[in-house]
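Take a look at this one chain, the form predicted alone, written out in structure tokens.
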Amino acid sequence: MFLDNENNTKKKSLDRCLTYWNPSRTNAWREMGIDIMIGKREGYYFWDLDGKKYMNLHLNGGTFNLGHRNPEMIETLKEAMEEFDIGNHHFGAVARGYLAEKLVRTATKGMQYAIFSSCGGEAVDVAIKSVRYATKRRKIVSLIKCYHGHTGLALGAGDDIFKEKFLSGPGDDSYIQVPMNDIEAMEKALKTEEVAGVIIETIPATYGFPLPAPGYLKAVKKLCEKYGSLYIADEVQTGLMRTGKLWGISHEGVDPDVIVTGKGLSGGIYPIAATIMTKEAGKWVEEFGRGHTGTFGGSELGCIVGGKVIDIVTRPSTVENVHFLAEYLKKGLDHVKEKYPDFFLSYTQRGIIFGLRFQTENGGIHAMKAMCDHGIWAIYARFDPQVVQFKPGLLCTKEYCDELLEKFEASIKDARKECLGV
């Protein structure tokens, strides 16, 4: 077995990553006191190569919504490999049409087309290209402290921290950023009638999952309609039933022009992402279909996997479990918050998406480290280090939650003592 090979020990693997892969990223977590290299993984657990067991509460941004190595997903991929491979991107394909129809039929009202990519950032690139083609405008509006991926056009819509070092920020006036929940700033940007589209994470993940103010996203959509811009809902982390609805934007009463999905669409097994569009937003697929294509975007194996993901997340039993988890974990978190109110200050929640806020400027980092010590892997919010992203999986059991809440309470007790000295 690959993981059991003596040439793939933790030390040797770490040395390879430091030498041949990405030394700064490899060292970043170690410098924060977190030394993880994943070996065995199963369900909502994984094991470090040194044997320590962790509960996965980050899920790689939702990639493992259905757990690590979900048996249904593995069986689906095995069966698909009996008939399919990556496929040929020059032609239509059985599997591509199959998944496209599933996505369009389960999306918000008015959708017509689904175009596939190999990752969420590329799917955002497709969204930006699409709204530019449809409107014949160039400018894109996004929110301050947002993140939409590391690829070319997606990078421009994100925070300066990701783009300035690659000379993608200064001098590019085609991207405008405005504060979240500031409808006046949004209208000021759109009223020039030069904006092709507005892209918004329905609940911004890297900013710690702050919820949009009631009516804000609906007001943004109305402004888009008023000034001729198109609305892109980035649902890479909030889609696929994480909020208790298939698409997080549905809670806001908004029918976007474009939905971007990824991560969890892979089932944690085979990479695939998608850009779902209305007929208006997807004009280019009717008029210039060769304008965007990718060898691996919409691989037939990936499409079969993605189709099974849609089947699983829309099952009544899955929806019922998400609603149970949302209520059960809320009660558990409330108990811990009431016990340590001077450190665990508050949290945001929509479905099983939680942003946990802690006392002190870097309280989220301290909480993350304490949780890691107790065998819980969750990650702090890059743009708000007081917050920890807390994202249980769709298929978690009550027993898993009980174990999680017990370890979480112990973690917060330790983090509080470290930060507050009490």
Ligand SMILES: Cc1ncc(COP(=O)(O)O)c(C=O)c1O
Given for the second form:
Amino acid sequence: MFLDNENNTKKKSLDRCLTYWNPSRTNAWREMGIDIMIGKREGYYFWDLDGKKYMNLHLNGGTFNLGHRNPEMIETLKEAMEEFDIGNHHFGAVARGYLAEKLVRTATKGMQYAIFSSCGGEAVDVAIKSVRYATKRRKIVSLIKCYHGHTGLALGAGDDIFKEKFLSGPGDDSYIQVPMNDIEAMEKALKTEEVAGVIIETIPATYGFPLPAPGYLKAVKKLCEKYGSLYIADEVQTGLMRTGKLWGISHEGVDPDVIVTGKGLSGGIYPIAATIMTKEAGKWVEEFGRGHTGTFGGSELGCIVGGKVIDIVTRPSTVENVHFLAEYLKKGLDHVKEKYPDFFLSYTQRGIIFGLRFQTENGGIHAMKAMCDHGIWAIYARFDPQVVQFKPGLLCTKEYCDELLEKFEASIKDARKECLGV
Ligand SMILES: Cc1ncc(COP(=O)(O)O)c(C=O)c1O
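Show the other one: the form predicted in complex with the named molecule, since we just had the form predicted alone.
To see the whole picture, the full complex is given below, headed by that same chain.
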């Protein structure tokens, strides 16, 4: 066993990560006063190696939508391992065809192909390559303060802070960034008719889940149609029923040209991400199928896991639970907000995705730390540190919510005291 083993204590594991893995990343959280190394994990809880129990409200952006080590997912993977392995990425394959069909059939109108990757960033890279191939244009428009991953093209479309140190970013005119909800800025960029595609997180996670203004995304899609650009919906965080619909973009009445999904598609158990495309956006797969590939993207085990995830998240009982959670947690959060309105200022919500806004510049960081003290792990928004991302899982129970709301209220009381001195 790995976890219950004297060679793998927290101290020894920490030392190894500092020496052999990633010292600055290992230390970053500890320097912020957050000292977590995850050991046991089950359902929507995990335990630090020193034994402290946490409710998981981060879920790695939805990777653990169905909980940690969901028994149905484990069973699915075990069964798949009786027959499959990663497979050979050069050939068509039983499991790849199975998941591709499932994704296309459950996606928004007009989808035809699904191409698989090992992570969301790579799936965004595929999306960007696809719209460039389809339009024979190079430029990509994204939103200021967006996040689409750390891989090549996805990184290009994101914020400069992750690019500059690797000597890319400023000076690269392939990428244009415009403010969210500013349709004039979007039109100005698109009317050059040099833009291959617009990529937008339906609700930008790293920016703290600000909601798109009513009609904004629809207007962007219309502009794309007008100026010959394609629309990529990054649904890595907002997809797979977290908003109460399978794809967050469906709330906006938009049928995108490309949908990117990842994280939760893995069931938290086996990596898989996907780029779902219309026939037009996916032209390269008809003409130049070797245009993107990777040994592990579309591993057959991952495809079988991903298929099961789609089955679970679209089950009527899951959908009903998400709607229940959305209402129940809203009431609970309103109660805390009314109690501490000078600190807990507001929140955005779509389904069970919430961005909680707190008073003071780093209010989200203080709230995150206080929650940690009370046994809740929820991450602040990197591009808006007044906000905490609050993301419960699809299968949480009422009892879990009651425990959560009680701990949340106590956390906010403490964080308020620290920030406002009252
Ligand atoms: C909206 C969004 N897109 C893309 C990605 C990249 O996914 P991955 O970390 O699997 O590469 C992320 C990761 O957090 C994300 O939040």
